[in-house]
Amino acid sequence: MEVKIRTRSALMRLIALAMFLTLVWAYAQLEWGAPQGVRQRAVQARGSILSADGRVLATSVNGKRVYPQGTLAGQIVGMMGDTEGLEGLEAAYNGPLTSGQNLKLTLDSQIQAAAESALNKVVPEHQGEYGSVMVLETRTGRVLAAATYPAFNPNDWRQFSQEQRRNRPFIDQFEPGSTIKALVVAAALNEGLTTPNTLYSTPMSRFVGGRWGSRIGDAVAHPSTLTTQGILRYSSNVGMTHIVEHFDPKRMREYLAQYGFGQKVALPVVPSGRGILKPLEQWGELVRATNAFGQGMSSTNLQLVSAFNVLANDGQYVAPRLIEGSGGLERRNVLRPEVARSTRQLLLNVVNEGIFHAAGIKGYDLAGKTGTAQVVVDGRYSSTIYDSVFAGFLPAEAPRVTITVMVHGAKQRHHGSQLAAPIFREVSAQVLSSWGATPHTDTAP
C-alpha cells in the first residue's frame, strides 16, 4: 500500500513538472513571439498597401511581408515585424491592415519614382546629407509624392538605421527661409499694406528692432529701391521688413497660423510634425521682421506645401490627405482669390525674370520662390550649414500641383536657387511629362 502511494506521489510531481514547463514554454512564446505558424497566419491576412495607381506597395506572401517596389515611397509604407507593424503606413494602420483591410495611398508611383529620382541625382552631386520632396494635388490637397534621401529599402529595414528609416517630408522641422516672403507678401496684400508696384527704401542692411534689435542684412546686390515685385525677385530681407513694418503682429501671425505653421496637421492616425510658430507676447518688432523672411520659425516640408498650395488653390487652404477617403475634409479661406492669383503672377516673374536657368522650362509656366536657410547648432545659426529650400506650382495661370524641395546640409553650391530650385525643375518636367502637356511658344527665356 505504502509503494502505491509513493509512486502515485512521484507521478503527480512529474504531472506537475510538466504542466509547470508547459507554462514556462507558453509564457515564452509570448514574451519571445508568437510560434511561426501563428506569426504566418498573422502575416497572411493582413491586408495589402497600394499607390493610387494600384501598384503593390506592401502585401503578404507565403507567410511573410513583401515589399515589391523596393526603395519607392519605403519610409511612408514603413515595415512589418514578427506580427505588427513597427514604423510607417504599417505601425500607423496596424489595426485595418491586421483585419485584412488593404489601404489604398493618394500616391501617384509615377510622381512619387520622379522624385526620388530627382532627389538621388541632385542631392549627391552637391554633397548635401539628406532632403525631402512633396507634391500636392492642387485643389484636392491629395499628397501624390512624399519623397526622401537617402533611400530605406523595407525589405531589408535590419540593415537601415533610424535616422534612413526616417519620413523625413511628414516630421523633419526646418526654418523655411525666404520662401515664407512669398506667403507674408500675400499676406499684406492681402490687408491692403503693400501692392506689387509699391516702391520702398532697400539699402543692403538696416537695423530693426530699437535698443534690443538687430541689424538686417541682405545678401544679393541689387538696386537702392526695390518695388514689391523687386523684393521677391532679389528676395530682400530689408525689404521684407519694410512690408511688415506696418503689420500689426497679432493679425501677422494670425495670417501664419491660418497657412498651418505651428499647427498639427490635420491628417489622420500618420504621425507629423507641428513645427514652432512663436507666441504672441513674444512678437515685438525684430521677431516681426525675421518671420517676415522665414528665421525664427520652423515647418515641416508637409506644412510648407500645404502652406503654398493656398495661393496655388486661390486663397483657400486645404488640409492634406494621404490615405483615399481619408483626411482632406479641412478647408478655410485664407486670402482673396484675386489676391492669391497676383501673388502667383509675382512668382512667375521670380522664375522668368531671376532664376529661370534653375527652375524654369522653355514652354511651360512655372512658379515660385527658393530659400537658403542657416541652421541653428549649438543656440546659434551656422555659418557652414543650410538648408536649401523651394516651394512652387504650375501651372502658374491655374495650378494642379504645388511642390515643395528642402535638401539639408550640402556642402557644395548650397543656395536655394542651385540646388533645391533645380530638383523642383526636374519633379516639375516629369510631371508635366505624366499629364502630357504640351508646350506653348509665348512663354518668357
Second form
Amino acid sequence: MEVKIRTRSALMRLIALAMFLTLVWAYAQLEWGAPQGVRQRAVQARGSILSADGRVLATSVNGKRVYPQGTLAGQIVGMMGDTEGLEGLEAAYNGPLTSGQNLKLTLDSQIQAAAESALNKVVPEHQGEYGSVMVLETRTGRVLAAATYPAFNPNDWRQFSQEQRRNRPFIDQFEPGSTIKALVVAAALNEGLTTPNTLYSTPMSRFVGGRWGSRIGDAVAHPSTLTTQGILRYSSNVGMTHIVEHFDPKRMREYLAQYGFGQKVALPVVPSGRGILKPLEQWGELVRATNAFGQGMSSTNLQLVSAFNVLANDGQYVAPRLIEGSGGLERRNVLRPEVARSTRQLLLNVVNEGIFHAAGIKGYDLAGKTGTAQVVVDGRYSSTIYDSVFAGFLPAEAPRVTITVMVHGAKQRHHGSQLAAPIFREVSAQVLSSWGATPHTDTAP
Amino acid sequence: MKRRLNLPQWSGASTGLTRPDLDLTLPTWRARAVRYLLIYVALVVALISVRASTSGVRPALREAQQQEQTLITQRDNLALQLQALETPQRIGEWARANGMQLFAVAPKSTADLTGLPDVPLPTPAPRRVEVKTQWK
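The structure above corresponds to the form predicted on its own; please give the structure of the form predicted together with its partner chain next.
The next block holds the full complex; its first chain is the one shown before.
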C-alpha cells in the first residue's frame, strides 16, 4: 500500500511538472512573438500599399513585410509589427489590409522623392532640426507628396526613434507666421476692406491693443508708406495691423476657420492635428492683429497647404485626401474667384519682385509667400528658435499644385526666404520638369 | 401424366421452412475457392503493379512543387531588388551625379525656325487622258 502511494505521488509530480513546462513553453511562445505559422500567414495575406503611379510602397514577400522604396514616404506608410500594423497607414488601415485589400494612395512617387531629397539637401545645410513638405493637387485636393525630414526607413524601424517615425506634416503644429498674411489679405479683399493698391502708413513699429496691447514691429526695412502689394512684398506686420483694423473679429475668425484653421481636417482614419484658433471671446484687438500675421494661432502643414489651396483653387476649399477613392468630401466656397485671382497676382509679384533669387525659376510663374515664425518655448517667444515656412503654388495664373514647406530650428540663415523658399523652388522644378512645361518665351533667354 | 417441373427443391416443405438445394460437393467448392483466390491474386498484382509504376509520381511532384516555390521566392526577391534599385531617389541621385539637370532649371536657348530651303516643287508629270465619246 505504501509503495503504491509513493508511485502515485511520483506520477502526479511528473504530470504537474509536464503541465508546468507546457505553460512555460506557451508563455515563451507569446513572449517571443506569435507562433511562426500564424505570423507568416497573417503577413503573407496582407494587402499591399501602392502609390498613385503604381509603385509598391509596402508588400509581403515570403511571409515578410517589406518596403521596397525604403525611406520614400516612410512616415506615411508606417510599419507593421508581428501581425498588426503599428503606425502610419499600416495601423490606420489595418483592417482592410489584413483582409487582403490593397491600398492605393494619391502620392506621386516622383514628387514625393523630389520633396524628400530637397529637404535632405537643404535642411542639413542650415542645421535644421526637422522639416516637412506638402504638395497638393489644386483642383482635387489629392495629396501628391507629404515628406518629412529626417527620413525614416520602415524596413528597419527598430533603429529609429519615436520622433523620427512621426508623420510631421499631418501632426506637428506650428505658428504659420507671415504666410497667413496672404490669406488674411484675400479675406479683406473679399470683404471689400482693402484693394491691392490701397496705401497705408507703415512705420517700422506700432503699438496695438490699447491698455493690454503690445508693440508690433517689422523685420525687413521698408518705405514709410506701403500698398497692400507692398505689405506682402516686405512682409510688414505693421501694414497687416492696418489692413485688419476694420475687420470684424468674428468675421475674420470665420474666414480663418473657413480656410480650415483650428478645424479637424476631413481626412478619414489617418490621424492629423487640429491646430489652434483662439476662441472668439479672446479675440481682442491684439489677437486680431497677431492672427493677421500668423502668430497666436497654430496649424499643421496639412492645414496650411489646404488653406493656400483655396487661393489656388479660385476660392474653393477642397478637403485633402490621401487614399484614392476616399475623402475629399468637404468643399466650400471661401472667396470669390476674382479675389483669389487677384491675390494670386499679388503673390506672383511677391516672388518675382522680392525673392526671385530664392523662390523663382526663370521662365515660369511661381507664386508664394514666406514666413519666419518665432517658436514658443516655455510660454515665451524664443529669440533663437524659428520655424521657416513657405507656401505657394504654380503656375500662378492657373495653379495645378499647391506646395508648403516648414523647417524647424535652423541654426543658420533661418529666414523663410533663405531656407524654405529654396526647398519650394526645388520641388517646383521637379514638378515642372515632370510635366515638361515649356517656359515663357518673353523671359526665356 | 403430370409434368414434373424442374424447380429448385426445397426440403422440409411440409414444415413451412424452405432451403435451396445447393450444390455442396467438394469439387464445386474447390473450384470456387481457386477462382476467388485467383481473382484476389490478380487484383493484388494489378494494384501493386499500378502502385509500383506510379511510385515515382509523388516524389517528382513534390520536387516540382519545391522547385516552383524556390522559383517564386527567387522571382519575388528579384522583383523586390529591382524595385529597391530603381527608386526615384536613386535615379535622381544618379542623374545628378552624371551631370544631368532638371528641365525646368536647365538653361534654355531659343532660336527662330528657319524656313525650308527654296527648292522648286517637283512638278507632276503631265498626264494625258483620252476620252472617246460615242453618241448613240
